[in-house]
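In the block that follows, a single chain appears as structure tokens, in the form predicted alone.
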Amino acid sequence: MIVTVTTRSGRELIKGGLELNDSATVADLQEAIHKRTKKYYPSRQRLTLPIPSGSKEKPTVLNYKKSLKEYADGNTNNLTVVFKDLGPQVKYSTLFFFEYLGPLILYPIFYYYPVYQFFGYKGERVMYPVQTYAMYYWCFHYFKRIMETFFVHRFSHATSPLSNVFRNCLYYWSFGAWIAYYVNHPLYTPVNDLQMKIGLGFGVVCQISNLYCHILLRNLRGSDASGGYQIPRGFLFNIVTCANYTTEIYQWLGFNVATQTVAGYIFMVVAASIMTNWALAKHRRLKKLFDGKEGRPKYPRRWVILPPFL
């Protein structure tokens, strides 16, 4: 089989094409491209079928596990694919590790060290119990997230663009420092003990629930992350499509009820907005895939992310 690899502008990426055996897979083609170009390793490649000029249809993305014959459309001797460079890539585990590491390190710095001297506060700082419990709560959350990254999550995509590391770190690290600055500030005014206990207690329950949601999602995928889309079931997933996001939002609500800072509430609102967009997209996708037609199960009626509002 002769495979012609072109760029989106129509230029041949590899002159004369690549000759592969008839049993070759898309993964074999990616490796062959890598050998000829060196720069474009497989996770950096996006291969699609060409679409007619002027067509508004989305191009078909080649699945690395499938045989090239499946995309040859009856012509098993020749195939043309369109190549796109996705740019430098990193593993998702690497991305998540660095974005969570920042808040995990920065928050204790504001708690333990006299950083406020650099902001003009020279007096002795009095630490309230809520500040100590909030620090433990915060560190537990981000330590849990790192452990989940390496031991629980199974990613549908192996890599992410390198640029996402800088973007995500800016988001998590800046918010982490901002919240830590106010919660541990020398002029911080604590809430009453009952409010602190209710907020942190509720938050801890949500954190544990969030971990259990992630374990349930992990079990939907095979060990090679090839499970495809399935209907999440069990625990809160029986009533909410994205129960993992629901528990994530509510655990930050518990933290903010206990600590009461503007920075914390802004972070929660921004995070909830981002996760709501993700949840709506996933809900629509699952309803479309599981439409009850041609033997497919019908997606059950559920809240999207935040009962009883959405």
Second form
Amino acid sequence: MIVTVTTRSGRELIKGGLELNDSATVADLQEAIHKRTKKYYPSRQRLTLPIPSGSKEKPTVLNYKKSLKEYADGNTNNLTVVFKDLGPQVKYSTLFFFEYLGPLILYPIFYYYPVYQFFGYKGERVMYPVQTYAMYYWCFHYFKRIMETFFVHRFSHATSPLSNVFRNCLYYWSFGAWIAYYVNHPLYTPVNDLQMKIGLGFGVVCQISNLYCHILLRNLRGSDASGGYQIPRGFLFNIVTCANYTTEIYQWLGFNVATQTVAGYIFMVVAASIMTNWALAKHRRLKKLFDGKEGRPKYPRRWVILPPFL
Amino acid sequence: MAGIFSSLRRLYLVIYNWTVFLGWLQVLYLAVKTLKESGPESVYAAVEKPLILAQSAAIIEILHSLIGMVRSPVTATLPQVGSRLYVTWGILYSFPEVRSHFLVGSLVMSWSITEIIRYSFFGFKEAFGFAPKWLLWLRYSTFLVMYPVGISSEVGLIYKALPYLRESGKYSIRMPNKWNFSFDYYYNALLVLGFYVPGSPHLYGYMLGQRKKALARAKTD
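Alternate state requested, the form predicted in complex with its partner chain (shown: the form predicted alone):
Time for the whole complex; same chain goes first.
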């Protein structure tokens, strides 16, 4: 089979096309493109079928596991695919690791080191117990997230664009430093003992539930990493579609109840709105996929992300 | 129903645009008069009320693009209007110390000329469905000079106000407080100045693109 690879502007990326045997898969094609172009390794490539000019439909993206024949539409001799360079890619675990490493390192710096001298505060700083607990709570949270990244999560996409690393690190690192600045401030005002205990207690329960949610999600995806969608079940997933986000948001609520900073609440609201967007999309997708028609199971009635509100 | 609604919308926009136009016309008239009779140091006192009114009316413009009443995206309107409101309320109104600076003269001149052209352009388009060619040309050409003048006046005035912002501590919130929050109006101003660095060339480039599109369309019509 001769595969012609063009760019989106219609230029031929590889002169003369590529000769592949009839049983070749999309992955084989990607390897062949990589070999010829050197620069574009498979995860950098997005291959689609050409769309008729003027058509507003979204092009079909080629799945690397499928055979090329499935896209050839009966014509086994020729196939034209459109190539798009997605830019440099990094593994998802790398992206997550660097996102979480910032807050994990920055927060203790504000706790342990006399950084407030640079902001004009001289003299000794007396730490309240809540500030110490908050530091351990914070570090446990990000340590847990890094561990989950390497040992629990299964990613539906293998890679992410390199530019996301810079964007996401800016988000996590600056929010982390901003919150740490206030919680460890020499002029920090703590809440009463009971409020602190309720906040931290609730937060710890949510963090542990969050870990359990992640383990359930991992098992849902199965070891074959098929990437196919399934109805999330078990534990809190019987009530909420995205229980993993719910527990994540509520554990920040616990942290904020205990530490009471405006910065922490702002971070929580921003994070919650980002996760709500993802959750709405996932909920919609699951409801569409499991519509209860033609033998497909019906998606049960559930909260989306934030019971008892949404 | 749709017909009534769209006529009402047009009528409303016609009234809105021409009213704000009149406001800016008054600002320009008073500014020119004061510049001729005394000098740039008395411009603010002469234009204060109509300037604040006309500039604050632009808040409604953000609402217009938010609810989709006009086509311009809110991401284009918000930073432009936001920076103007900041200079009007947050600097000139709040810190009388800078009002007599000569940059107020160039600031008010460039703002009012730009806005007179812009509001009359939209006023024409909403009222008659088209704007005269010369007005279209003015709308997409005067910014070439007016933007740099306006932006440098804005930046200059913020810079001149910095010592007063710092000294007075106005609008700043200090620790300790129950909600463990602080806000420093002085550092906020430095941040705003920082945003002008990438923001100004971006806006200028955006307008150059608009100019190219609009003038090319006018030629083919």
